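Quick heads-up: it's one chain on its own, the form predicted alone, in structure tokens.
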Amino acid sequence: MKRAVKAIYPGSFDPITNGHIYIAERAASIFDEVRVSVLVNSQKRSTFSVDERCSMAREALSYLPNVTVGHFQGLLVDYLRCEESRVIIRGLRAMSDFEYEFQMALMNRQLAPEIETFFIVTDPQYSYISSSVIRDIFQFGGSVHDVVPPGVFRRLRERFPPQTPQTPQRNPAGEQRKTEGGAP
């Protein structure tokens, strides 16, 4: 009897966006399980709580019959052999994010080398994608709604109620700045 391979897709999700979605759809389709963990890190402060990052990722996921949601606090392979999986799920956008990813997956090989990393390329449409990016632009009133579901869209208006358009400040043309001894 063969054993079904459960993979875990770890990340803050703070909140979810759609290349975290593909990312989950690509290991919903190689792998039997793919347990999507909300990482509890209490050394960074996020903008939804944990249990409000999990609602939204089981919202977004629902779709996805092989895809469940949890949470997880402390070292990601301590967690694998809780959840009895060998397989870590990361998403790569960039080079960058390669480097990073890569020196993580060499750290998690030296604490359990049974654990194996898999590497998903996003969708190029999702590669300039971030969480934080996503906060950030929302928050000057910029237009989020196609890169994340609509749950996520709905919290995010909830979160941070719409204000009125702020004109951005700048130095009007050929006004220079004074140095203390009068020069330019």
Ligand code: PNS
The other form holds:
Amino acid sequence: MKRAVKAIYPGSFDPITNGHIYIAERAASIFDEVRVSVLVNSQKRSTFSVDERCSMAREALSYLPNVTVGHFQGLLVDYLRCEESRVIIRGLRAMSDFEYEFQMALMNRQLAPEIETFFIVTDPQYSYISSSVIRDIFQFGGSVHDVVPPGVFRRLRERFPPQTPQTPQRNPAGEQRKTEGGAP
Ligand code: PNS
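Let's see the other form, the form predicted together with 4'-phosphopantetheine, since the form predicted alone is already up.
Every component of the complex follows; first up is the chain already shown.
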């Protein structure tokens, strides 16, 4: 009998974005089971706790019956072995992602040769989205509806309540240099 293939989609998911959801959805159409796995990293300060990140991901992905959400700490390959999975899913948005992802895939192969990394290319509409850009936008009073699921949007609003947008500060020194240089 054919064994079900379980894939692990690891990440910080701080918070999950529509770009992540797109990758999870495509992975779910290929693999029997996809486990979105949130990294618990005590050395890196995150905006949302692991529980919050998991619950946002769970809510956003509840429409996909073969996608589950969990968390892990330590080495990814050790986690895969515990989960009895040999497949890592990573999304690629641009060439600039590739170098880091390539290095990580080779490192993981070195650590665990039986594990394979599969890359899924994003949809162009998500190519500029990242959790950090979204956090920055909210932190400084901006707002974006169509790049995160509604539950994440709500939590970002709670975490970063809207304020009066700040007037962009001009840099007098920069202005002066511009005039001196005669640039248009
Ligand atoms: O969403 P991110 O932050 O790009 O995800 C990075 C992640 C979680 C996949 C990566 O940092 C990771 O696997 N961390 C666990 C520690 C580990 O196994 N490191 C060795 C891989 S190079």
